[in-house]
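The chain that follows stands alone, in the form predicted on its own, written as C-alpha cells.
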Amino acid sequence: MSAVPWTEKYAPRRVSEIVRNTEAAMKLLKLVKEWKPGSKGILLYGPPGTGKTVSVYAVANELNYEVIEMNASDTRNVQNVMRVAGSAAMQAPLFAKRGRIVLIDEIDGLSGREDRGGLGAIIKVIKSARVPVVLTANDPWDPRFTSLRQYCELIEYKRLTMWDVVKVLRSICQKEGIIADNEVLKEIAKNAEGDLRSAINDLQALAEGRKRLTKEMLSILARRDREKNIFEVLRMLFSAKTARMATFALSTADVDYEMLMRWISENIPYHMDDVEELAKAYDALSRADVFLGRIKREQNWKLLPYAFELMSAGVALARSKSKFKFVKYSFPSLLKELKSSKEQRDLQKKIGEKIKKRCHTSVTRAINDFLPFIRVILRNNPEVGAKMAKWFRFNEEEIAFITGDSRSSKEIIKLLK
C-alpha cells in the first residue's frame, strides 16, 4: 500500500477533473487568467471537501503558476499575514514560473487574540497585490467578513452528492486494484456527508492491507460526528495497533492540535497502567509540544508532520502491556478551570479597561502593574480607596473583586454612598 495519502495521489491536476464543481473551477481559472493589479481578490466558499483548495492547485498547474499558501495552521495576526501573504503577493515568482497565486486557506479560522488585525491585513494584501489572491471559506456570510466581501469576487462550491463521491471512490479502487462491494462505497460516501476528502481518507484507512472490501468491514470505520467526535477519536487512537491507524484517528478530529494535545494528555492514564508506558506516551507528547512551539516561533510548518506523528503513533504505540478498555473520557482539567474562572477574568478585564482609560496605558499593563497597587490601597485605606474607586468609576462588584475582602469593600461602598 502506498504511503502517499490518496487525497494527494488522486488530487485533480486539471480544472476539468474537479468533481461536480467544474463550472466554479472554470470561473476561477478565468478570473486568475484575466487578473491584473487592482483587481479584486477571489473568495471560494462552500462546505468542506468540495474542491476549493484543490481547484486553486489545478488552476496553478494548468497555467504553470506557483502557489504560496497560508493555511489554517498559521497565526493570522497582522505581522504574519503581511510577512507570509503580503510579501508573496508583492514579489516575483520563484523557479521561473509564469505567475503566482497567493492562497489564504480557511479564513473561517480567524478568531481570538492571535488573529487580531488579521482580517484588515488580508484586505490590505488584496488591495496592494501584484498577483491574484485567493481565499477559501465555509461560510462567507459570517458578519466578520462583511468588509472583506466587497473586495472579493465570490465563487460558490456546492456540496457533493453521495453518487459524486461513490464515483470517485470506485475510480480509486480500480486504480489501486481493490475490489469493493458497492454497499461499502455507498456507506463511506454517506458517512462523509459530501466531504470528498474525508471519504477518500476513510477508504484508504479501510483498504490498508486489503485487496477486497466487504460490508462486514464497515464496523471498524468510525462515524464522523463533526461536532462531537473527539471521544471517538480518542477511542480510535488508544485502540490503534499500527502507526497508520493512529495517525488516521487524529486526522478525523475537528479540534486544533493544541486542544487535541490537551485531550490526549488528560486521558492517557485511563488506558495505560504501566509506568514505562506512561513515560513513553508522555515523552512522545512532550516532544510533539516542542515541535509545535518551534513551529509557532519560526513559522516552519514543515515540522508539523513530526508533531502529528508523535501525538498519534508515538502515544498509541507506547501501549504494549496494558489491554485496551472502554473508558469514560475526561474533559481537559485546564479548560474546565478556565471555563469556571471566565466570569472573574471578564470582570478583571473590565477593571483593566477602566484603569487603561484613566492612566493611558494598555489593559495588560493596567492589570499586571497598576491593579496590585490599587488593591493594596483599597484594602488598607478605605477613605483613599473610596476616592480612587470614584475616580476610576468602579462599581460595587468591581470593588469587591479588587479588595477580595468583604469588610474593606463594604466600608468603601458605604463611603461612596
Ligand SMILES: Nc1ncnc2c1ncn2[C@@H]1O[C@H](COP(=O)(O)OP(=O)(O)OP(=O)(O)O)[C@@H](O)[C@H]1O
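Under this definition, the rigid core comprises the largest set of C-alpha atoms superposing within 1.5 Å between the forms. Numbering follows the first chain given and starts at 1. Because the structure is a prediction, the values reported are computed rather than measured. What changes on going to the form predicted together with the ligand:
Put the two forms on the same core and the Cα of Asn395 is off by 2 Å or more between these two forms.
Comparing the forms between these two forms, the C-alpha position of Val133 differs by less than 2 angstroms, with the core used for superposition.
Comparing the forms between these two forms on their rigid core, the Cα displacement of Gly49 stays under 2 Å.
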Second form
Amino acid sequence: MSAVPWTEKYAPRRVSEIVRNTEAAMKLLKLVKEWKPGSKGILLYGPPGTGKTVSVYAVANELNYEVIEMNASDTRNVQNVMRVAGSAAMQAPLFAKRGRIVLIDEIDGLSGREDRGGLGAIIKVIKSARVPVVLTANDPWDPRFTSLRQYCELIEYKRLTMWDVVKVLRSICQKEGIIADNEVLKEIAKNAEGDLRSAINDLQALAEGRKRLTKEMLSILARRDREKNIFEVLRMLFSAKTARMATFALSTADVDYEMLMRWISENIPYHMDDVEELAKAYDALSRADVFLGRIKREQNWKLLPYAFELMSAGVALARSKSKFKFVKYSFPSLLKELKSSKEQRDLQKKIGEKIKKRCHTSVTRAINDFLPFIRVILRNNPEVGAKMAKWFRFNEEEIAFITGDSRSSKEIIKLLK
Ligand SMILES: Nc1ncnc2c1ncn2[C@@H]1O[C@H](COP(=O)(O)OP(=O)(O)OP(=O)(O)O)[C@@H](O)[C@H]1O
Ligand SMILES: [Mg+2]
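If the structure you just shared is the form predicted on its own, then what does the corresponding form predicted together with the ligand look like?
Below: every chain and molecule of the assembly, starting with the one above.
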C-alpha cells in the first residue's frame, strides 16, 4: 500500500510541468517576480484540480521563495487574517529563501458572517503587504468578491481536456510500472470532467495492489458511477411529497428496474419507522414487482407505468408520519454480500433458503426482497416476529443475524421459549 498520494508524488515542481495552464502559471511567475510594494494581489481562479495551488508552489520553487499558506476557511475573523497573513506579509524574509509568497487558498471557503470581515481584512493585507499575496478561488464572480477583485490581477485556470488528463495518467502509470488499457484511462479521464486531482486519485484507487489495469475494470468504474447517481435518486424519491416528484425522481435513475427495486427495498426501513408506513411501502413495492414480472413474461410494456408509479409514488407517499431523514444509503444486500465475510454470506444464504421454502421464491429474491421486510418486523414487533420466526423455522443465530440487534432478538427468543 502506498501512503503518498500520487497527486503529491507527481505534482509539478516547475512551471513548465503544469499541464494546459502553463501560460497562466508563467504569468503568475512573472507577476510574483516583478511584484513590488503597492502592486496588486494575484487571484488565480478556475475549476477544481486545474493546478492553481500547485502553481504557487512551482513558482516559489523556481524562484527559491517560501510559501506562507493560509486557508481562507480557517480565518475566523479579522484579527486572525491579520495575525497570520498580515505579519508574514509585512515582514521581509530573513534567511535562506529569497522571498515570500503569502497564499490565501480557496477564498470561496469563507462563509456566512465571517466573509465580510475576512474579505475586508484580506484587502487590507493586500494593500499593505510587503510580499506578493496570491489568492485562489473557484468562482471569482461571486458578488461578495466584487471589491476584492479591484485589488487583484486575475489569472484564469482552464479545465483540462480529456486528452490532457489521459496523458498525465499514462505518464504516472509508466512511472509506477503499471500497464493500463487506454480505455480505462479514458474512462477515468471522462469521469473527472477536467479535474486532474480527482482523476489521479481515481487512478491510484483503482491501481491499489494491481500492476495491470484492464478493460474488465471498466465495470467497477461504471458501477461506482451508477451508485453515485442512485444515491441522489433515492434521496429525491424518499423526500418526495407528491406523486409527481416521486415519479420524476425515479425517471432520473440510470439503473434497470430490478436493481432499482433492490435499492428501494433495502432502504425503505431507514426512512420509515412506523409499522403501518412500512407495510404500505413494501406492499406497493411488491405490487410493482408483480407488474414487473408480468411485463417481463408477457412483454407487456403497457404495464410499465403502473409498476413505475407503485415503485415511486406508492413507496414515497407511504411515509406520512416519519420525518424525512438524511440517510447514508446502504447497498443492496446483493452488493453488500460481496463485501461481507464468507460466514455471514453462508448464514444469509441459509436464511434465504428457509424463506424460499415458505414463500416459493428464489433464494436471491428471498434475500433481497423478503428479508428486509422480515427484518423490519422482527425488529419492531417481537410478538409477530416470534410467530414469523417459528413459521420460517429460524434458529437463534439466524434471528440474531436478521435483527442485527441483541435486544429484539433476545425478546423474540424468549417468546419462542
Ligand atoms: N495543470 C496541472 N498540471 C499538472 N498537475 C496538475 C494540474 N492541475 C492539477 N494537477 C494535479 O492535481 C493536484 C491538485 O491540483 P491543485 O491543488 O493545484 O488544484 P486546484 O486548482 O488548486 O484545485 P482547487 O480549486 O480544488 O483548490 C496537484 O497536486 C497535481 O498533482
Ligand atoms: Mg487549490
